[in-house]
Amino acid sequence: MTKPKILIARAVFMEVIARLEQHFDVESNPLDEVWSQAQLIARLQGKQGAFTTGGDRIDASVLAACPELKICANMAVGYNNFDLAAMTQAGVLATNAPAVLTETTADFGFALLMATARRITESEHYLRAGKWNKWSFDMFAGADIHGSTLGVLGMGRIGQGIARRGALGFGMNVIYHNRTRLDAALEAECKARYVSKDELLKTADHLVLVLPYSAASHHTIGAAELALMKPTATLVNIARGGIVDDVALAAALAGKRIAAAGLDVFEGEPAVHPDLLALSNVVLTPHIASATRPTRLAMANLAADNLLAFFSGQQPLTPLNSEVLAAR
């Protein structure tokens, strides 16, 4: 029996590739090349499935050029690289990799919050540059985390993980805003209080962004929103680039309209706006919130599980457009 053909669009764990090779005719990308759209289309010719990452754009033009494609399994919880409406119209299933990265990403979000509030990156650069020659009472004096007000914008699994860490670990007063309010039991578990978006912005000492990216959430935090925040506040983005207007944020940081920011994601990444690179009061990391080996392996295996289930006629674990399955 002929094996289905799949493309693994970026380099992944060898054990995951070996697992997929037992069931599929696999073309992989061991050199981890970042393909153009034209190159991706060329590689997808004759493929029925694709193992994708967040940088692999699947849109109407790709789908039109790859009529044999039936499923794209994303090794990411976010899926703004998928044109979901176009995939559904073309009858191509989309899957993602949620849940398995929740706790690791929440850990990192809190680490980034702490580094930002306590000026850890800034002070390390100062030390490495040989500038530390005496103690002073206000040297790199940052903001307290314990007992402060933590604001969470986007209260899905990761947002809830951030809230629990803040409330239970640091005695923070947790407030949140979300498209849909959590039920009372979940709010109690997270020790979090629902507020309006404006109240969240005005009240939070530390604001963490954990909402999915979409056209509706583009520039959710711009100049007007930053103007509502306290001048002593910090902002952390572990969600997606484009949720924050990076130009407006750089201007707010340069003008000390907010105290500091911690960013793991950027508009147009891997490019980072030069205005952000020039600032000392921003902690910058290269989209690594889920980057532990166990978590990334779990994400890759979940993408593989979705491919295996789909081609064996079973229900994929994490479909994004289940209506495609109903039409099979």
Ligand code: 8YV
Contents of the next structure:
Amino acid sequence: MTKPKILIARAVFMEVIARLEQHFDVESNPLDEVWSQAQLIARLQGKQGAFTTGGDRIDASVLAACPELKICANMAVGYNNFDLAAMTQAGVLATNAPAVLTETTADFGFALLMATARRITESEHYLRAGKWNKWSFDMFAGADIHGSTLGVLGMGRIGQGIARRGALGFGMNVIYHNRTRLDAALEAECKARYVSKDELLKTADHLVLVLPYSAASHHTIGAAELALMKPTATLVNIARGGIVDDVALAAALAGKRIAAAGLDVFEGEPAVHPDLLALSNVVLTPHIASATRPTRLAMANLAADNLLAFFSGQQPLTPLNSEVLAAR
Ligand code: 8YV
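To complete the pair, please output the form predicted together with the ligand; the form predicted on its own was given just before.
All chains and molecules follow, beginning with the one already shown.
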């Protein structure tokens, strides 16, 4: 029996590729090249399945050019690289990789919050530059974490993980805003209080963004929202570039409209806006919130499991458009 053909669009763990090779005719990307849309389309010719990452865009043009494609399995919980409506219309199943990265990503959100509020990278740069020659009472004085008010915008699994860490680990007063309010039991478990978006912006000492990116969440935080925040506040974005208007944020940071920001994601990444690079009150990391080896391996294996289930006629574990399966 001929094996289905799949494309693994970016380099990934050898052990995951080996697993897939037992069941599929695999083309991979061992040099980890970032392909253009045209290159991606060329590689997808004749493939029935794709193992994608957050940077691989599957849209109507790809679908039209690759009629044999039946499933794209994303090694990411976010799937704004998929045009889900176009995939559903083309009968292509989309899967993502949720849950396995929740705690690791929440850990990182907290690390970035603490590095930002306590000015860790800024002070390290100062030390490395040989500028530290005496103690002073206000040197790199930052904002307290314990006992402060933590705002979480987007209260899915990762948002809940951040809330729990804040409330249970650091005695923070946790408030949140989400499209839909959590049920009372979950709110109690996370020790989080639901507030309006405006109240969240006005009240939070530290605001962490953990909402999915879509046209509706584009520039959720722009000049108007930053203007509502406390001048002492910190803003952390571990969700997606584009949720924050990076130009407006750079202006707010430069004008000390807010105290500091920690950013793991950027509009147009891997490019980073030069205005942000020029600022000292921002901590910048290259989209690494889920980057621990066990978690990245679990994400890759979940994407592989979805491909394996789909082609063996079983129910994929984490489908995004199950209606495609129903229509099969
Ligand atoms: C990934 C992420 O590293 O899961 C997500 O949505 O943003 C990250 O964990 C990235 O998207 C690569 O697939």
